[in-house]
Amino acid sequence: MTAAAETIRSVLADLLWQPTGPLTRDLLLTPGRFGLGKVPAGKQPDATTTMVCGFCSTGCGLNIHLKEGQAVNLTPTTNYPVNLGMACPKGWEALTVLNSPDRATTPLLRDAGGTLRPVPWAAALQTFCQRMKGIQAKHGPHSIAFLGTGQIPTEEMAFLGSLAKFGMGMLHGDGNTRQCMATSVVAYKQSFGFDAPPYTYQDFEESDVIVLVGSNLCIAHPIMWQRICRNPHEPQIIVVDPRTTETAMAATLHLPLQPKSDLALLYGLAHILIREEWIDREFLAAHTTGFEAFAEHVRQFTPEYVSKVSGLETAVLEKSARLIHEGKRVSFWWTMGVNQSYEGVRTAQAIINLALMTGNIGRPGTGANSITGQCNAMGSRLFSNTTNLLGGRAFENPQHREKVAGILGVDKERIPTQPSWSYDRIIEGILRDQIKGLWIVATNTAHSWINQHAVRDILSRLDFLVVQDMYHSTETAELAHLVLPAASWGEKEGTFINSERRFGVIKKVVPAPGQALADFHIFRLIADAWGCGEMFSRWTSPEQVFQILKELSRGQPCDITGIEDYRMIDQRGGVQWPYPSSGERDEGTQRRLFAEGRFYHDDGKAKFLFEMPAEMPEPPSEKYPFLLLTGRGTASQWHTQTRTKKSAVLRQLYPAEIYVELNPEDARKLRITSNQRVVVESQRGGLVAKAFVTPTVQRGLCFLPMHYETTNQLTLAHFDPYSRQPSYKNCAVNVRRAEVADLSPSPFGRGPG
């Protein structure tokens, strides 16, 4: 038996279903942990264990109720410091969505006739290695790449990035966090010196002024909105959003600005604050650089000018600035309305600048706070080894490469001296015949990537496409040459890092179906089959990799060397980074950054960064007179609905068919009524949707939820120049009544949703 075959045999034997995974089993059998005492050998008790949810970045604690050691139900954890006994609809259905007939249960290989057929793991691994190595031999070592995710545990991300780059010789690999968080990452790194969201969720309850920019918190992060509802200070809530969202309806002041005028608006608020001397000169002098140049820059953004650009009255601008000034504890928050923009980095930094100039950072209830999207986007940002070297380091830095090589015990020459291409450039590399093989892990590129028709055509040009996912039915898996069946949340172990930098543990509480394996074990099998298994001989379990990640974090702003093990994380209700092994550290459950006013640049100061607003790449025109906005639809939908549509309960909580929101005046001119079918079309494609006529959308705008398959057939592939994040929130479209021909099967590709 070959070494690779022996590894396959041993891994599959190890992964035969046990009623609970090692961590959960250990915790359940620990006297006093759940009041169980000892149990007879071979029997599993009915009990409860806690783990974090696997949907969004909030990172809620869930009690998993076990019968004979297997999960049968769940409830929100009442004493978990994140959600305090609350859960959104997705969290309640987190176990249900695992049970679906379209789960990938065995490897699938496309045959000569174009059909995906089941094959043994040994054959799948052999094909993976032969095809990928063959591409490298023919086209060069960097002709294969990977696209990862913010949906798998930190330890698996680190394994994927290290295996691909150090073991398989790839240079290029990025994650789908490029679609949601790249803007905030770059903004923080440039302004603070490190990717460091400074806040804790407790700040929602301690602010007396809360500014939400491009964030429909009620829908996208309902548990965070509940934290605002618990605020005892009757806070002023300022919502900056073109739409009258559910969050805007609950605000004390809604600023319905024109789309993509947010950068000018934020500079205008800074102008008023400086004009009135409503700034913290002492803090600015001691802890920042570049303020005087910024003050000169915003002199031109007078209330009159900003009013003209944004459509907001000057009195509203003055009132907003005054509310910020009068607040004792002002917190600024943003999500995808800022991040998914062609000038998102500078917009995020304009928010950061407001916090800095008013001294609203490092104190309870303050901060310039980006809210993450995916459950483990923060893990991806720090440890996926894509465009950053492990632990938030730089590939270009020889000291960083040497440090990582020493910790991992690998030849430093194996570590690339440059970062990967970003997601969009990897896709472009396929189009240019530079990338011929692609490995996609736990993301649905063919649905979620901007300008969907183009990306599907591009993926079809690959010599070899491997998709590793929990479902064989995703739009991307349907294009694959090889599908590798992966376990999901609840079927494996590891850690997630939520928006407030909190490590939380996930546990194996249900079996993965068929021959599906944890991504961690798939990576282990591929390492051995590729011939680089010895390089990862210490990577024997997720918790062992966590110990390696601790060493990789040592001395970094994200130092977690003080976290002992998974048990400590579990018992403490999560642990926020930094948590070093020595030096001063806050032992509380809620911990924020920059309390001492020291940032991560060499001089210890934050930087003011700014530039002039850019023109919209594709403004409305005579042929395409509407501006399309996209975003979250309901609290029951998640991204491409790969999981949420598997729940009958969740499907009842959102429209089954794609819909477009239109202003009543626009609808009247077009003779469109609610529930009527309409065509929405851009230069890139069209779709049929139901009309929803509502005053929550301004005239000249329309809104499509991002969750439906056809939405990204319309979007324009344009990107922030610094973060390379796609700008999903704006493109020109036309809306018209649907004719009979439009309703024929699949007039616009794959049909209406």
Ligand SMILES: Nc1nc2c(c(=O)[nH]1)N[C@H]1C(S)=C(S)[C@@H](COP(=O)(O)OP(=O)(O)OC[C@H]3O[C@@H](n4cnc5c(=O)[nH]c(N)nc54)[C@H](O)[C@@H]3O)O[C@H]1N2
Second form
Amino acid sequence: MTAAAETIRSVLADLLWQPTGPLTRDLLLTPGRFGLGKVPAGKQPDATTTMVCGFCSTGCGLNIHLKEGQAVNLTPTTNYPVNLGMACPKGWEALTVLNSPDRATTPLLRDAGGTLRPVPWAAALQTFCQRMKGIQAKHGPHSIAFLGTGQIPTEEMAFLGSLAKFGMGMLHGDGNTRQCMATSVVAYKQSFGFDAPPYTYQDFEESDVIVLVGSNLCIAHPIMWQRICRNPHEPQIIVVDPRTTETAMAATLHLPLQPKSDLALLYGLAHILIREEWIDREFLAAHTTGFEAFAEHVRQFTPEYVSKVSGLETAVLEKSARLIHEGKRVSFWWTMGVNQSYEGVRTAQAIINLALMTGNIGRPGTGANSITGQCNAMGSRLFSNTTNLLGGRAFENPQHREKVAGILGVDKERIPTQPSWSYDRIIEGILRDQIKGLWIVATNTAHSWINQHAVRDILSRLDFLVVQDMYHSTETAELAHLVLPAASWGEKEGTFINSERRFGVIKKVVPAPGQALADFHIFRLIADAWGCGEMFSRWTSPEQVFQILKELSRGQPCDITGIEDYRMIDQRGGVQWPYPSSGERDEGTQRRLFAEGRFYHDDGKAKFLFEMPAEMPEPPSEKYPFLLLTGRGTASQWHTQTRTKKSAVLRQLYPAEIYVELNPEDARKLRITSNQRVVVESQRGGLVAKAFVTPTVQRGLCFLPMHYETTNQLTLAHFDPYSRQPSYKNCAVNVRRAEVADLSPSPFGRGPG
Ligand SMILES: Nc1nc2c(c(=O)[nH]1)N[C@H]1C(S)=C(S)[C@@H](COP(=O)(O)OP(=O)(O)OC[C@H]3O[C@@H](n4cnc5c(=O)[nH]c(N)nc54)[C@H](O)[C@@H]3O)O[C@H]1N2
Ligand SMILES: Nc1nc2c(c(=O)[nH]1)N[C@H]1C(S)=C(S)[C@@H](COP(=O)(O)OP(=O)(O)OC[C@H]3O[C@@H](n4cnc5c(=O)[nH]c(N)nc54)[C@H](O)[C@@H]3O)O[C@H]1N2
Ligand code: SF4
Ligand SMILES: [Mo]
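So the form predicted on its own is up there; where is the form predicted in complex with the ligand?
After this comes the whole thing, all chains and molecules, with the earlier chain placed first.
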């Protein structure tokens, strides 16, 4: 069979669910709903199958209950080693959000009058290739780019990155993981020699001291928090967060530091630990480099100095250092309060340094542990072919290129010799007329990217914007020239890799609506239409691609050649990397890295890396006297809400309208009371929100959840210099009571919420 015929066969098999009838050419030629994908009634027994959740990186196991072969309900899996029978509200509602009138069911093309109209797949594919190739012919091969995601299966990410770069000749493609994990990736690579979060979730239960920095587990990772609650050692829980979050309230010690004083604080803790000789000299000598220079660096971070910068009392600093010293198994965890910062990489490394100098790594209950965000951010870090060449390799390395070319059977000249521009550079590239065509897959840039007015303006300058999403109503799809309708979690197959490096399987348990196709099949169709289908002739199904990924991982720290197939992953309750086919391998269900103290740098040692703290680029001023923090609002809201707002149950669990958290004293001075509408404005824009007056935010700070459309109209586009991750959690704003003129009609874009 030719590659094109094979594509049509596999696409139809997917649409028909159980292919029973003859193949139909209508699929490619007719727009509209087909009623394909109906499960033949009565053909299959009722049963239960298992898969992992598709929201957050915890990667909970779910039992999916099937009636006549189709999912009707779900329950958390009791014997899955991640969640042990628990799920958060999003997990429980994961099937519900699939049914919605705004699901994209057919390709949509913007007509001459500016309206998006249904077109058949064949026309959509033809337009896609003509317009993208036209741009390349006029402006050069690198004038088209893509933006991907941490929320599609690993096999699909690898397909997108390989098709775009090796098949279509793109150089630039990045993902929303830049907004999220780039800082951890760079920090680990520089410190350990490979992007390798070392922990397993059991460490939550085995620590006697747990340090959470910029991480609101109760809201963002509630099942991980449940694992802490199961810890039998009555652990000390130290939470470092400027806000008194739900997690901070449950801590044994909360350090409400000034925002972005983390670096000084962490150096200050190192200072005390060294002063008291509470460090593991033996471990330092055998397994690390650069400690002496680091010790010299932190001498200036005296408790008095750090107290001034952070607003924490010296006694609290001394107490924190003592707790770390007295702990036998201390684990350090961080999330976006660290990563989303203009000095995120060095802050993450300051955490890594604490773990190294106290010998808290490689043993149960220890580690310098970055918690991931999206269900498959880890898959994207290893296999999306954006920043890294497939399998955690480097584009710049000729041996790596040769290796990948050999495994894929691709001409090595087709592999770029440099990594892609980062997300912010791609956006800037549009502004500079260097990028004219953009393909956005499973991310909602027009809502989630920093400084939203600017990014929407920039996207609107593109000659051709393609958005591939499960809903046609996202803020980004509304700007598109072409919308490609995607099947979602539950409607397709593949693997996700969770925060603790565990592969889990997802399955097709409901048909996708209308003509929506798995991203996998969309990539196949595009490969054929582009004329590079032969290059992907082995990429016939997700499970076939999984076999290719195994080969790509061979000999890498993330070697998974020992995993046979999806069945094995499913039966074992997931498998953590590494799991090589040969040599020593740990068969346990909970596995951590660095037990032998061997890191991935050539000398086998971890590096101490440090730098002087930087100035905050936009501190509060007379005109904008508050510092704005942003982040997750509730356990029931997911990001830009495209999914979670589709569930009536979840909608009951969070405020429909955007709200801003304000300190009572500040509110009193401004004559603002709870539930009153206020204007929050920065140099870049303003929004109307309901005031939520609460002592959980300190004076001079305010907090907006990221889930509402307008939040990023305020944020300042600035980035960590090493990871290029946006610093979403600090910009200067003013808050005032809303006047009548502010309210109706809203002067701020599409209005509140
Ligand atoms: N319910 C829900 N869960 C989610 C998500 C979701 O959208 N909804 N998203 C998932 C994703 S992709 C991610 S990345 C994770 C994010 O998970 P988290 O990082 O835990 O969530 P955030 O609320 O973004 O940020 C955490 C905390 O950082 C604090 N912070 C702000 N500035 C600073 C600072 O300067 N220093 C310190 N120490 N702390 C600071 C904030 O006050 C906030 O409480 O959540 C995942 N889980
Ligand atoms: N102010 C502020 N902004 C932030 C943050 C913050 O803390 N503060 N956090 C940042 C972080 S950490 C993150 S991760 C980003 C998240 O930002 P986004 O990635 O923009 O958020 P989502 O809403 O998860 O968008 C995912 C999109 O993919 C679609 N989708 C879901 N499943 C599929 C699928 O299988 N196939 C396809 N094709 N589409 C699918 C969804 O409908 C949705 O439109 O936001 C960032 N933005
Ligand atoms: S904690 Fe995360 S993975 Fe678990 S059910 Fe909730 S959203 Fe899903
Ligand atoms: Mo994220």
